[in-house]
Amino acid sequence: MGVKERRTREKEQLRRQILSAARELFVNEGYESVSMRKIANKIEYSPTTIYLYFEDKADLLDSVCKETLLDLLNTLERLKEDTGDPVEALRESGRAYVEFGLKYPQDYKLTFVIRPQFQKGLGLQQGSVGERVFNYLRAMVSECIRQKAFRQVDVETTGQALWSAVHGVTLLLIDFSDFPWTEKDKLIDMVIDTMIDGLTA
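Chain above, on its own, the form predicted on its own: structure?
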């Protein structure tokens, strides 16, 4: 490996180290309580070093959340490739979405709860990873309509309703773990199946 390649790899490793430290501190101490200096101390570098990679703390939070959304998108897109049935693909995607949130609850809350409190919106600007996640859902609803598996419904409203359902159950299961929930998988399936069955032609 040449000097240039080694330096590039080292820079990427440091960038990921910064992101990992920021994610941990944002989760454990709260976004408002974390400073760039605190992040720098955690990785034993100077704050100046972090500013070589990220503009400010908001940029760090945005980058952490983009990584989470990209991981979620990759998870969903793999499912779409595994089945030719658009309704089943949508059903499996709903389950995968909830399971992703439950597997990475802190990352999920950073992205969908904490970030919107400090940055306007959910990061759905044109071409963003967030927009691509929502476009995935829109495309799946459109395909169900095209194949006449769903009756004629408004794609945007339907997509938002489906997301509201899976987001709601995900956040409730994360935040209220001491509630006497019924069997988790049964609850998740009931939420998703009720929504989808109400749309079938």
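Could I have the structure of this protein in the form predicted together with another copy of the chain, to go alongside the form predicted on its own above?
If you are looking for partners or other molecules, they are not here, because only the chain is given.
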């Protein structure tokens, strides 16, 4: 039965086509400014066809964000070099997180700001990619504490505090691009280093 498999493949292909058209438009014009008709035009299908592949516009956003989170997770996990210094590893991960956000500012905002607004109630489910990203952070913090590089702080709260800090600087740099920031990397380092200094015994 090669036919059914080909059909499945073709469906998957169109799904991906829709997804990549949606991402490009969302990123360039903003989620709200993109209409289903625009996406449909881009892929040269009728608007309603999209509804055969995605529940609605929010579901489309959801799928785009899931890809972004996977991309972020890959970026972070690629860093794992086992240098033996868990604090330095955490510092590098923090930098990589912010840089990821600044490299794909609109994707970052879609994932961490826009999406939560459009699907209240189910932001970070068990087993989701988002949870896996946070687990990565949790593991790094945990290692810092285990090796006594950090003072005896609560892993959970510490991880959340670190996330807060990097999330904050990422968003400010994206949203207030005309603010008279000091040199960008200096600020990023300041945020991360200050947090780590505060956690170091």
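Positions refer to the first chain, counted from 1. Note that this is a predicted model, so its numbers are computed, not measured. Note that the rigid core is defined as the largest set of C-alphas that superpose within 1.5 Å between two forms.
Figure legend: rigid-body motion between these two forms; of the candidates G168, V155, S63, F112, the hinge maps to S63. Rigid-body analysis on C-alpha atoms gives a rotation of 21° for the smaller part relative to the larger between these two forms. Taking the core as reference, the Cα of D56 moves 2.9 angstrom between these two forms.
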